[in-house]
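Presented as structure tokens, the chain that follows is alone, the form predicted on its own.
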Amino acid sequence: MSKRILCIYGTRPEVIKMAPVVQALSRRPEFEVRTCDTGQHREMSGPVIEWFGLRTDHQLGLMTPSQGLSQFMAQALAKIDEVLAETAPDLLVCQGDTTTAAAAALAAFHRQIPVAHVEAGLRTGDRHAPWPEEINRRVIDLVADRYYAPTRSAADALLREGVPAASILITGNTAIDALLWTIKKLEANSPAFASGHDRPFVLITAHRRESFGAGMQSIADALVTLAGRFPDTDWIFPVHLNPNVHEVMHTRLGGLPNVKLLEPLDYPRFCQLLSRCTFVLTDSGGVQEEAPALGKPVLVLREVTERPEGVAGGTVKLVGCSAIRIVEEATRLLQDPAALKAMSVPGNFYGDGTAAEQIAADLAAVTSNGNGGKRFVVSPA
């Protein structure tokens, strides 16, 4: 009898990282796979779902304007619980550290449904950075039954917290699966695989809640200085829709001739630009994984990171939100070819593109221990 698996997502990054898992599980006859979208990123997730050919079985549409974290969490818990009651899955799969993922894990725990956590074990050690993600992922890992750690350091963090070694599997990150699949598809559809941008450019993303206010202002100040200092370099910035980002960046940077403020890009277009940029300025966790896989240096607009492998490998550097530090490090990469080359070595710190297949194979090895299918015995990692 096939096992029913519910895969849940709500934000655009979750869709990107869950898509390879849904695809890999769906290829296995022993699984009946269903999906649920909370709508945490309602406007931004749809094109990604379409790109990966996902079918969403349960669309909750929970996000409303100016909604707070607690309000979203309360709605998500209640509505996900209704989906769990309706579908009665044998296993819930969630990804990462979003409020969607935390609510899903708690709702499943309340119904004694086992939880598999994709991208388990990431830690900064600072509960306020990233916020609220650091607490979300700790909560998920408190109730999870199976842990898919992207790296050795993530697995070690879980072991320090008392997670049994037999419940952990190091797989790499499914973000790399999605990235390599997308690049291959783009190359097949367009042999030239051009970015559509002739001038050298730096790619920028910023959206972290802990940077709202003074942090975003400082990032904008740095970009004003850099755009003036390097007029022959373009600064391409797909601006997040959150007003705390959108209003600041358009007020400070609008009208600068070599700053290109774009609406959020679809995932294929973003991958295309990522593959062609000189380097990246970002506070995104996923981009910290994707850029090194393509040999692109990353300056991280954060003080701490839960992805230390890129820092240790020399392709990622933490610069925080300090305008002085951002300008200094970006200038170094643009003026010193040796420094740029040293950070441009491709590194497969976060996997080789097979994480989802490893996860599907591991879950296929999971068998019921006779307790109504609600508890699982797993083979050692």
Given for the second form:
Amino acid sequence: MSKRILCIYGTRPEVIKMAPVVQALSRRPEFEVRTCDTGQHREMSGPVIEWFGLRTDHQLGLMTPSQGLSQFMAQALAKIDEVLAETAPDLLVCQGDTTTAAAAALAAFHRQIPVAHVEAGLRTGDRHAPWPEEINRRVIDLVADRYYAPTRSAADALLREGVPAASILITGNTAIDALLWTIKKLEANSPAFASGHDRPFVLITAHRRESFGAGMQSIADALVTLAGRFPDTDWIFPVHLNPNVHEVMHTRLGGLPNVKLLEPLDYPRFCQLLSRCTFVLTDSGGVQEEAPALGKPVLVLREVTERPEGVAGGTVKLVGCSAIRIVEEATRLLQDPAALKAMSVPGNFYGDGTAAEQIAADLAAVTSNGNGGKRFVVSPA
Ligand code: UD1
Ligand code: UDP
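Next up, can you give the form predicted together with ligand UDP of this protein, since the form predicted on its own came first?
Okay, now the whole complex, with that chain kicking things off.
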């Protein structure tokens, strides 16, 4: 009898990182896969769902403008609980550290449905950075039954918190599966893989809640200075739809000739630009994983990161939100070819593109010892 697995996503990065898992699980006859989209990112995740050809079985449509964390969490808990009641899954799979993922894990826990956590064990050790994600991750890892750690250091963090070693599998990050699959598909259609942007450019993204206000202003100040100092470089910035980002960036940077403020890009287009840029300025988690895989230096607009491997490998540098520091480090990369070259070394820190297959194979192994085929126990492999 097949096992029913419910995969939950809601934001753009969750869709990107969950898509390879849904695909890998769906290839196995022992699983009946259902998907649920909370709709946390109604606009931004739609094109990604389409790109990966995901079929969404349950669309909760929960996004509201400028949504509050508790308001969204409360709605997500209630609505996911309804989906759990209706579908009665044998297992729930959530990814990462968003409010969608934390609500899903809690809702499953309340119904005593086993939880598998993809991208388990990421920690900064600072519960306010990233906020609220650091606590979301810990909550999910308190209730999870099976832990898919992307790296050794993530697995070590889980072990330190008392998670049994037998419940953890180090797989790499499914972000790399999605990236390699996407690049391959784009390369197969090579004319479309042209950058479409002839001038040298720096790619920028920013959206962290703990940087709203002064931090975002400071990032904008740095970009004003850099754009003026380097008029032959374009500063391409697909702006997150969160009004706390969108309004600040459009007000401060709109009208600067070499700052290109764009709407959020389709994932394949973003991958194209990432593979062609000089370097990246970002506070994104996912981009910190993708850029090193493509040999692109990253200046991280945060004080701490839960992804230390890129920093240790020399491709990633933490610069925080101080305008002075951002300008200094970006200037170094643009003026000193040796500094740029030293950070432009491809690094396989976050996996080899087989994470989702490993997860599907592991779930097949640990769920095959079901309890009379009714409810199955996620036991150590
Ligand atoms: C959320 C996640 C964060 C993740 C980020 C990825 C939480 C608490 N935060 O960030 O972990 O890194 O997504 O991007 O789960 N909006 C739209 N359309 C969209 C998406 C957002 O209009 O498609 C606007 C809405 O006004 C929405 C606001 O952006 O209320 C914020 O969306 P939200 O999902 O809360 O994003 P973040 O917390 O910024
Ligand atoms: N991304 C995208 N379009 C954009 C910006 C980013 O498709 O305009 C992708 C990017 O390749 C990465 C993911 O979105 O896979 C990162 O999302 P985000 O930075 O919003 O969230 P985080 O990773 O910080 O949770």
